[in-house]
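Just one chain follows, in the form predicted alone, and it is written as structure tokens.
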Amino acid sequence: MKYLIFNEQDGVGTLTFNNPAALNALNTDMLQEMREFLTDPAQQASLRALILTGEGKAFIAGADIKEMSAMTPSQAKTFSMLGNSVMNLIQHYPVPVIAAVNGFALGGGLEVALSADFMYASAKAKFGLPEVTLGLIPGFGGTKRLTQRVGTAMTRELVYTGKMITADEALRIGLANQVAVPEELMAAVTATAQAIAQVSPHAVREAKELLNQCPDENAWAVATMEYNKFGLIFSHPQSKEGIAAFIEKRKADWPAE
């Protein structure tokens, strides 16, 4: 790959964006790359969790202004829904994805971010949507997931004004989960990643199906598919598994799905 770097330690994942000197910024290809990377079932098959981060001082600092800047609306519309098919992608993948935010991420970086189950911080990141600030607006669907993290008032602030903000702002507004220092932020992501890789994977899947549908769906629709998801994992032999290693008070061993 050109434009990732991807590397495995018990069944942990790390995709790093690697093209620090554009500032890890996103282009047709690199899209195409990560579209590549999330739909082969091979990479999919060992992982329980998954790390985005960014090479450089970078995590992504937006998308290519130089290519869009050729761009005809008719391409324009093109490469934002091959971003928006991206980000769902990302949301929809079948493991937890924790973005380990290096340092800028912006525009498109913000919305890769936001597509993540949820965020880590370095104290140096800076986040932001400043599309106004070129005259365009978030392309790959930055506007509704950040309104469901840090509600619609300050979603319209910030895209509104396109001004960036601290890492620490961040954490203030329920953008970011945690902040660390610089050089422990990819120790303490892999460790909230090694811990969600210790417990059942069929659990952890099934709980991120449900709450992928939580936001779109009323809270009658979300209980019945929660009491029905509920059920069923009862049938599954990690959950069989599970009960019997805490009754008999030992770690439990996953069997093979």
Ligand code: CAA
Second form
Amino acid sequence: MKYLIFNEQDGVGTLTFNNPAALNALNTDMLQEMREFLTDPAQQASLRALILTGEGKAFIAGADIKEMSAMTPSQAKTFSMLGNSVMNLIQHYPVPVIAAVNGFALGGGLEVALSADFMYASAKAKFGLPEVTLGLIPGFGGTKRLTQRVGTAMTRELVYTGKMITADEALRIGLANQVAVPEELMAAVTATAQAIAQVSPHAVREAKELLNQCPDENAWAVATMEYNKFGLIFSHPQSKEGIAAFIEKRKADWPAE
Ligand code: CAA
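Show the same protein again, this time as the form predicted together with the ligand rather than the form predicted alone.
Next comes the full complex, this chain leading.
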């Protein structure tokens, strides 16, 4: 891979955006590499959690403005469709995805972080949707996902002004779950990913699928999905093992899915 670096340890994968000279700006090739990585079934099967982070001083400073400068309207639409499809692949990745926002997460970069299940931020991180400063609008699903995360009024203020906010502000508005000093960001995210890797992988997968339905479906549809899944999960070997391990006062040894 040209723009991505991948490492894995004990079921926790780390995908690093690696084009620091351009602050990891998202170009078409990088989006395609992400799509290839995210749709690899062998990769999905070996992971329990996936961390996204950036090399250098940015997480991702947005879509590649230099590439976009030569786009026709129809190419821009195709680019936005590609970006949206990659964001959806992150959101629906079968294991939890955590964004470790090490620096600038702007425009398409914030949209990547928002597609993850949740994010932790370095105290140095900066967040924003500065598209209007370029005469553009957010194009990778950020208006919807930011509204779901921080509410409509805060989203409108951020989108209309294009301003950047700090990590502390991101924490305050519920955009980031935690702020860490820069040197401790990866340790904090890895500890949470490792905690996820300890519990039933099947249950986490089912819970993620249910959580992904919550914003778009009404309460009745979510409840229906929940009680169907809740019933079905009782037939799974991992629920039998988890309950038995509790009663026998031992650590669960999860059978394969
Ligand atoms: N696209 C292409 N190149 C970018 C880039 C981007 N989004 N962001 C930074 N770069 C490049 C710069 O052009 C520069 O390259 P050169 O050395 O060749 O000049 C290099 O990365 C380093 O950047 P700076 O010198 O600007 O670094 P800085 O520390 O002074 O400023 C910054 C950092 C404030 C993040 C600034 O780079 C910046 O404002 N970047 C653009 C942010 C932006 O507008 N993002 C939204 C893009 S539109 C979008 O994302 C649409 C969408 O929703 C899909």
